[in-house]
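A single chain comes next, written as structure tokens; it is the form predicted on its own.
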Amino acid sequence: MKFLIDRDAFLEALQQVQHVVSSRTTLPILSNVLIEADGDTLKLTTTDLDVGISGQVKAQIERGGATTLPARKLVMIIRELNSGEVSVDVDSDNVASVRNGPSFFKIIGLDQEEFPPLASFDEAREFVIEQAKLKDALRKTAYAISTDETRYVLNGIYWSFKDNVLTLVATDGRRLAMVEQDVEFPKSNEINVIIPTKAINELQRLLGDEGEVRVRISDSQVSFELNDSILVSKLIEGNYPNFRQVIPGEAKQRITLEREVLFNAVKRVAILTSDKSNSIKLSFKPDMLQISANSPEIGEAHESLHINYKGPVLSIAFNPEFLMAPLRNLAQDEVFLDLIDEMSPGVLKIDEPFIYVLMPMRVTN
């Protein structure tokens, strides 16, 4: 096999594929990426069995064939090429000689026959989903999924295609983040899934804000197919909590707030908070909301915003960095904080079907 190929594109395609492959892997071939040259196209694969992603770069190729070269290394490598044309020529010992100008590097690659291929979905239900809009759930959700591993079913997000919603839900127990979209689809194809965390992070960063994704979805895999890269993941079995039931009933209180003053309140409050003492207070009163902090072995912090509030005078305390992750993930200019009691968990919402319900902490007067 040999080709040739841009140093800026060969980098850029290797990136994408990368970030899967594990550093603590006992099979050895895991820790590489397979490169298949064939016509105009270099298709490069990686995976950790759980999680393999797929991409594909133009190059001039001279002989095809296929090989494995060490993923990061070979990275390490053409990030520190110079700009220009880069030559690969792989011998049929699986030994890589890359040449770039003055540098040249000799790499010694693995038999692509040991490669495990990627599952196939040939009897598995499909969907068509905007990619932008795809991009916007997973932002207003990903922050929320639980990295306890005792709780292995919270470790992704879970999808429900039903009455041609897609429904995306993540929580950890301690607060919940749930986005709606329509999606058109057969009623044949209902089904709830579960996608763990690592999938999730790679399609956030393959997602653009053009084009379409296809969804594929067998009895224990996934794939996303987009911008000529494919993702494939192993689902998580098990059943998700029944998320509905936590959401809670009818507010007594709904506070109109611009996200981006109260996140930097917040996040400015936040800073006399401690792993002791890791709350901040809102207190509302007609017309004011106050936002402290109180830790006493660092100092206490206060913040008043002017808002438009009728109701009784409330406190009520939250973890400062579970508020904060909505406000900073939402592109909206007002949110609404629907209330109830100091003990009821505070549900953050906007004008469109999102849901974020917050677990209180407990008030220190």
Contents of the next structure:
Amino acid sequence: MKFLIDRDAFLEALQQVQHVVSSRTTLPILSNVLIEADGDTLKLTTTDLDVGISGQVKAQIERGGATTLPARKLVMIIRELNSGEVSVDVDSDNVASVRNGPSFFKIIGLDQEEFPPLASFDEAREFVIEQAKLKDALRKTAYAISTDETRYVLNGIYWSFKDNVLTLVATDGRRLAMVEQDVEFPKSNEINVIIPTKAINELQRLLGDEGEVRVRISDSQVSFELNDSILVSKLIEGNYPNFRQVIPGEAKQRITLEREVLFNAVKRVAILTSDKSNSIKLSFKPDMLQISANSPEIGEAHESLHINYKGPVLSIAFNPEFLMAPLRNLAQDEVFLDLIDEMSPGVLKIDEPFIYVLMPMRVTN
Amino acid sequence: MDCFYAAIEIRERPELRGKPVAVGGGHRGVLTTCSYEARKYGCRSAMPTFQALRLCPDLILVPVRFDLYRTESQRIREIFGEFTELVEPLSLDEAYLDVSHLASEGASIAGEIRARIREVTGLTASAGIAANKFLAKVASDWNKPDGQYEVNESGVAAFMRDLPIEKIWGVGKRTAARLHALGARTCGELQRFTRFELDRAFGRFGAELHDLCRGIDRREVQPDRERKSVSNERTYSEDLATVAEGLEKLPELLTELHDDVTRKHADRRLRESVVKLKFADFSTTTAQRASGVIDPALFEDLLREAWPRGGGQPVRLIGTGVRFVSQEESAGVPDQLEMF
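What I would like now is the form predicted together with the partner chain, since the data block earlier showed the form predicted on its own; can you produce it?
The next block holds the full complex; its first chain is the one shown before.
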């Protein structure tokens, strides 16, 4: 196999697939990127057996073929090269000679026969979604995914296709983010799946503001096709908790808040929280919100905001990071906070189908 | 304990007595322990088998039997319990005992314990007696096997003076090399450096070195770590074939669990609920979920979640349990409420 390729284009294509490369050293082939040269296209593929990703880039191919090369090293080399043309010549022993101006590298690869193929999706449900819509929905939910590996069903986003609506839910048991998007699909396609965090991260990297993404879902796998790239992932098996039951019904108090003003105030006050007392208190009084934090060993902070509030005096404590996460990821100027009492979940809404349920903290003295 | 695993094997097979014996091995493995006879040839723990056989071609290799060693370890811990509750096990065959609250002298208690261990298990043990854990541990090697050594208060300075710095815990090959480069081979030589100098050279560990090389160690003997969980389980006289049968058994287990938690552990906050199943083929599985309360509906969910993992097999045992939030973690910390 031999090809000539523009350094910048090659680097961009490699960077799109490099994050999937396995850190497991037990299977060396998974540290490699599969490079297939055919016609005028290079196809680059990586996998860690759970998630796989494949992308394409144009190249001038002098001799077609396929090999696998160590992905991280290859990216490091191409990144350090000068702009211009890179020549890659791979011999029958999978040894690659990489040239760019005065630079020369010899890299030892592995036979492409050993590279595990990505799953195929012959019998799968298929959905087409606008990339911009999906990108927005993932941004509004992904931060709430649990990182606690003992709760593996929560280590991903729950996707429910039902009644021409795609519902995305992420939760760690303390807060929950949910978005709904209209998507058209036949009744027979209805399904619920959990897509793991790593695939979500890769998908967010691939999604752009234009075009569509084709989603295929089989019994145990999902694939996303977009912009000449394919992302394939295993699904998380297990039952997602019944999240509908934790979404409170009628709120006693609906408070309209300026998103950015609230975010900045919480961020400032949160400086005075600590690992031990990691909570901020929101105290609502007529037309006034006071945000406060105190850590016995550090000090305290207060900040008051003028708001439109006519209800009774009400105080509630939250983990500041959990309150800031949605504020950081939303774009709307106004958010609505629905509260019942200090022990019931707070609900953050916007004027679009989005809901964020946040459990309070019980502060004992 | 002296060559604990090897000593047990020799006790079980008297024909091995007096011969070089090693536990572990296998053609490509390493030795776990070896007898003093084998040590004379240069064999030691963690040495690859082939190397040990080169040093001592007559070495007798016996396979590891952890269950047996665990049983013996338990018997020895029971003996410790006859003397003091303040026992901090380090491994199967080592423990710190705090006997400072007892009337007798440390050395005589050590002698009694060693005699009891020999009487009950037929094995020999060695002991170090000192005012702190560090000194006691170092001293326990002094008259091994089957001996004891006491470092009393007036003897600490002399004991430390010539002690090689490698005997300090946390000093491995690299730290030792750096200390040698500074001209410190013994703790006495290390004492010439100020706390500030050691802190600059070794960071936080430097301050510890400053204390340890003087035989100062303020760590308390920590008896059994705090309880992390409570659970119960039942093996049924007839295997349970269906989830429905399993669900029927839950209330009894949960009532018991609830009583246990509220009576004995009312001060603890719950982190997680767990259901354990053992299937007909004796394989086990657990399902757990975070929860701050004992919620029967949650346990039912967990049972349903775990049941199919047996691939349709009947279930012979059901267990229920809760895990606690550690006391350190829960002290004065705001309590994040959970949804499910």
